[in-house]
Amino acid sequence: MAKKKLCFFLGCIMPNRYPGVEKATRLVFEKLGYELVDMDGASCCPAPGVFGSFDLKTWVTIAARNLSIAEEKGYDILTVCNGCYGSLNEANHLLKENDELRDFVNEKLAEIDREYKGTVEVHHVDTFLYEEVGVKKIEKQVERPLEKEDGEPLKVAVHYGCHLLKPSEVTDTPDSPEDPHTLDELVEALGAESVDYKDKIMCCGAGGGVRSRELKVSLHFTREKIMNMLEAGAECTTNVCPFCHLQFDRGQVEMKEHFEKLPPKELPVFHYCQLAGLAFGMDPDELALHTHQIDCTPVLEKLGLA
């Protein structure tokens, strides 16, 4: 049977800082029966909050150029980053609804022999896996449930991130922005336990340019989230966004440089596709877990993989 195809939008953070997330996503989707097609010539999405707030027309034009690449290929877009999803999906929504804006964008794109037609949709990995693939199919692919050697499920704290859930009138997630459940269910489909914790839907701290402008302020958010996760008994955290991933992974190193009061221990960080890769029987090195700033070995040891 021919594999279904999706255009794979890489974004900036993943290929430059966490290529293991890209590798894991490609391997997981291949196992699920999908081929991820490269988007040759794609640029930054560009970043939705900051860029769009300063200059909406330039932001939407750059996003439309990316969308036109997928239209040329003839396949919907898959993103594994909340920011990329937020930018491309919202731009797609605006351009389909606003004739005047679409005309402006296409006038600019015509200068480089491109045109936005509105013929593709943008999918986030969380929503796509939950709605299009389905929890049951993911469960069937699990070869090595995320259970510790004592038979107990690995305790995982999920982080949704902001642009996946909001603005709710534009995102295609079935989740309530105040009480999401999709990522929790996807984690438990792998044999792990999703633990509830205080301020679960709070921002990681990185978004809106805060990490770039006020690193210490952004790390206050991160430190609080990590502490809340650990207090709930989490043995690792998982996310569906490389920027959130960077904030939790690199951020735990940076906290040591800025704060005296620190979480009682480090918390390993996984993108969901890396956790899925482990459950699907893939080797930890193949998923590039050794490249993370925070050592994933404690989790791998509990799973009998190290």
Contents of the next structure:
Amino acid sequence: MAKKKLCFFLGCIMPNRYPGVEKATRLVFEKLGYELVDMDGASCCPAPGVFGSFDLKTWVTIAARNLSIAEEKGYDILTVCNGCYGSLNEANHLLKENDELRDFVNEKLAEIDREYKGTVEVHHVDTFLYEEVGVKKIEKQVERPLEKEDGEPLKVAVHYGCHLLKPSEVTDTPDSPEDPHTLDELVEALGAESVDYKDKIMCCGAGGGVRSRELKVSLHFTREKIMNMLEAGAECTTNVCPFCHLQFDRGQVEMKEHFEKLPPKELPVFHYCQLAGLAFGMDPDELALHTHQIDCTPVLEKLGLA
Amino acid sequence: MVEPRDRVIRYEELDTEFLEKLAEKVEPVFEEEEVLSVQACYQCGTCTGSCPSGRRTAYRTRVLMRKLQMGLVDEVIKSDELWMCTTCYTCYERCPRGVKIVDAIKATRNYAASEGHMAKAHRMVAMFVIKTGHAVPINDEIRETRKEIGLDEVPPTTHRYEEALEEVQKLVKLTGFDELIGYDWEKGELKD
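With the form predicted on its own in hand, show me what the form predicted in complex with the partner chain looks like.
Below is the entire complex, every chain and molecule, led by the chain shown above.
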């Protein structure tokens, strides 16, 4: 049977800051029987909070160009980033529903010989893995359950982020924005334990242009989340968004310059595809874990991989 | 110290058509009723109570909604608080009046930007997209890591295809985004 194909939207932070997440995603989807097709010439999604705050007309036009690349290829889009999902999915919804907007955008796209047609869907990796692939199939791919050497499951603090779940009128997740469960189930399918913690659904602090404009404010969110995760006994945190990933990973280093009161220890940060990669038997070096700002070795040691 | 008389809001200071102007600013991306939904706010404060940014800054979503209703244009568009929202949508989901709070905030920020109130840091992010197609462009260290782990050194994006970057650049000229952020095409940097 031919492999099912998806257009892989890379965005910015994953290919240009955390390429290990890109590698992990490519390997995980190959294992699950999908072919990821490159979207040649794609750009920034562009970022929903920050770009949408400057000029929504430019935001929707650039997003439509990206969508048109997938339409040419003829496959739905897969993204492993909440921000890219937020932009591409919302733009796709707006363009499908509003003829006036579609005309506005297509008038611009015509100048570069492109057209938005509305023929593809945008899938977030969390929703796609949960609904299309299914927890059972992921469990079957696990060669090395995320268990410590004493046989206990690795304790993982799940961070959903915002634009996977909200605004719920346009997102495709089956989750409730107030009490989601899909990512917890996907983490537990790998043999780990998802630990509950205070304000689990809270934002990482990076979005909406706050990270670039008000770094200390954004890190104040991040510090609170990391402390809450540690308080609950988490041994690492996982996310489904390279921007949240960067905020937690680099943010734990940055916060040392901004605050006296710091989390009692560092918490390693993994994108879900990297955790799945480890459980599916991939080499930690291949997932570029050594390039993270926060050392992942303590987790790898517990798993008997370092 | 603020004198009591300075706290009086005079009718002449209000732009009673502010919401209509915001709606017009972002049409046809958002339909008019989305921005005008702010009119339905009855100041219950669910938004402020839900706001993770309001827990640690002076930003108060409810106050912003009231100022938008009243048309306190300058106070809103010149404030730092307008830019404290992370667009997490918690308030948007919980609003009992169905106010499209995040959409209204984005519309207000678009208006503020067009009036020249845009932080240098934000203009820089926008500049990177014009220059490279990416808000966060690649660097030499990442090129090395990509090679080490068996990925193509340069991702198949605007980074690899010059003609793709030219398409993005043509689009930002068409929408006037280059003018908005003050981009100098010759120097490849911001004008100031």
